[in-house]
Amino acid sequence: MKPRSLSILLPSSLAIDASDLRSKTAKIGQIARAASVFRADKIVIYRDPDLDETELIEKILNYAETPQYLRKRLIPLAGDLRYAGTIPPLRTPHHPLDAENIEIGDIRVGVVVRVHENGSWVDIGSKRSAFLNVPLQKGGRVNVRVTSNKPLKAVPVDDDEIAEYWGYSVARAGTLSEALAPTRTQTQTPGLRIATSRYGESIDADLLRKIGAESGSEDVLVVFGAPHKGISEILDEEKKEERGKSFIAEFDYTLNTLPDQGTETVRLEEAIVATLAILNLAFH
């Protein structure tokens, strides 16, 4: 079953084997692309102190996620985004095509642009701004539904109300250990989370199964490590004091997805291609 929402916890040391900016971005925007096919909720970047990257790679996540006709708007020009146009397109029901094709029932990504105190102007892509009639913060982006093309109104909308896939979010967390760690309000940490390893354990049909039925309406975790160190490596290093407990009890699964790889290493982002296209079996 479909999982009620499904993230993806990267190291801020994503691109140490990237050796410029071009190649960085180029990286980065792949896994963007990747988590898009695989409808990622959410990308949490943790901290990895041999190199924390978190602030370009949240960058680039969130330039790739934003529909086009709005990245002027939300995303200032930067100099760690010169090489942006490499980034391949997602692609996503929210990035039409053509912005300028709008229809009555449309849902677009929109971003405030003016606001009185009889509603508000949304710059959904089109020349002209559509008129909703609440009041909105001025730069705030905002989901909407087209309710009339002349004049072009439309009103706010719940993401709960989107059926398509509409994106990830983008957000930061502490070290893994805090990552991983519940949160004031909990007891336990929520959800399935799933470790990635070579060392983990080798999928296979009834394996699937197992996770499928697991995952149905939870919140699944997938936790990924760096290029130049697994997720095992990290944890220790964090829990210096607590070496005699193993990484595995972190997780419920710890998976090889890419078993008697013909290669010496694996590209995170190619274990991410490989270990999302095969949980997305198990999730349906």
Given for the second form:
Number of protein chains: 2
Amino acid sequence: MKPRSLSILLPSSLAIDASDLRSKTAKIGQIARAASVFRADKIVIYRDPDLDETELIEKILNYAETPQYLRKRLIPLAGDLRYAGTIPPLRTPHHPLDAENIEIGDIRVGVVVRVHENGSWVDIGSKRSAFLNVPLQKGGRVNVRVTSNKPLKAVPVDDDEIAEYWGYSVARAGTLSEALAPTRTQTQTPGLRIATSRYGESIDADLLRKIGAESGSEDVLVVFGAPHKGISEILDEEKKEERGKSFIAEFDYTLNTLPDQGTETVRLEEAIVATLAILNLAFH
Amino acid sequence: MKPRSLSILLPSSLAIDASDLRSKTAKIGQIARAASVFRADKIVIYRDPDLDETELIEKILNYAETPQYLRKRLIPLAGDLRYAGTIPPLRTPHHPLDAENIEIGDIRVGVVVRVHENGSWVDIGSKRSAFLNVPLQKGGRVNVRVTSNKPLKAVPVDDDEIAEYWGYSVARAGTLSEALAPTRTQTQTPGLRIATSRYGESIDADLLRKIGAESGSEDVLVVFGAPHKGISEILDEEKKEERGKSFIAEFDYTLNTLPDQGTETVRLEEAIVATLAILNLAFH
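Would you mind giving the form predicted together with another copy of the chain, to go alongside the form predicted alone above?
Following is the full complex, with the preceding chain placed first.
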């Protein structure tokens, strides 16, 4: 059953096995694609003290998720994003191929470019800005629905009015334990926490059905370890260093989604696609 | 249930959406990894007249599959393989990390470097060549088991003596229809032919179980279309051009392994990992 939300938790050391910026970018780009194909709502980067590349990962994930027509405005092309152009486009509904082609009723991501006491002008990918009848924060990102083409006018839309997949947000956590701690949203439903590990339970059709039955309307978290150490090792370290605070991480499932793998190691980007592809069947 | 063999059928136009050799190499490298993670025995490249890069694909797939210590001998580093070094290592059992560390009983891929009437010398990754008591074809690739360390001696081993995943072979087919035509091996068992299509039947736990029950001891073929056209279009074209010959392709299943995808398009390398990850559960 469809979860209420899907979050992916990844370590700040996820690209520790990539030696240069180009291959780090390629890896993070593949993760951005996988998150979009499987409609992840949120990617949380939890800090691994072995390598903290949170900022780089966040930058590249955000770059990939931003509609092409807003990148120039929202993202300063710093040195870190040197290879970001090589990431394949996400081709999500919020990334129109022809941004200039606007129809009434279209929902668009926009950025506020000019504010006036009577309203705001928002760049939604057209040469003309769309006028909104409300004052907004200049430079802010906003979802709007087009209400008139000539002149170009729009109104803000709430997330729950958008039926299509509308990209992911990126968040940070100081530790994995912190990322797993119940949040206000999650206490509304018990939540379903899934860890991935090659030492976990091999997933099969029965387990898939069980997870499917339990995932409906839940906030589902899927946690991945680092290329050089697994989730239990990471949590043990956090506990030892008392970075884990009071929350003891408990998972509803610890799954091996790649039983009988033919290779000694499975790369994180491969494990993410494989795991989300399998869970997608449970959620569907 | 474990299939007797697993073959992946891919079009010669699989990298049509990649603009340069570097990104083509990355794409083909990801396919090599996926084939290995999910223990594919064979990758068949069927010719798509829109773009025939069979040779390039074959070269890169073979490069990735060849143990590092034999690459210099077996593969001339032609211009096409300029970026092949950027492909992540497969880390399969036939690619030892430390090739010099040889123990009695080890199985190794070797290449015949010198032949004598009483036997052959085979390079198995050590500075010393291993002596085999049989005359072999010079330059040929052979699987051997080490029987003595000092002096280094080995015997040839048959494929069915190797329990671990031992890499894939690469083959060509003139058309998809030809690739699907029953072969002598396949007539021993009915075979299971699986097509992938976003217009196919969405796979779920029930279907997974059914495929699992039918796949045991079968030769399983998993067919993928091209980035720019699907399998049915490819087969229709072949039929029209009478390239399809007499064989009418019939699939046991046409599966959508990515139901409710969040992106307009799913890249072939993503579809391969997702599909093989799901089928792996059926086969396990």
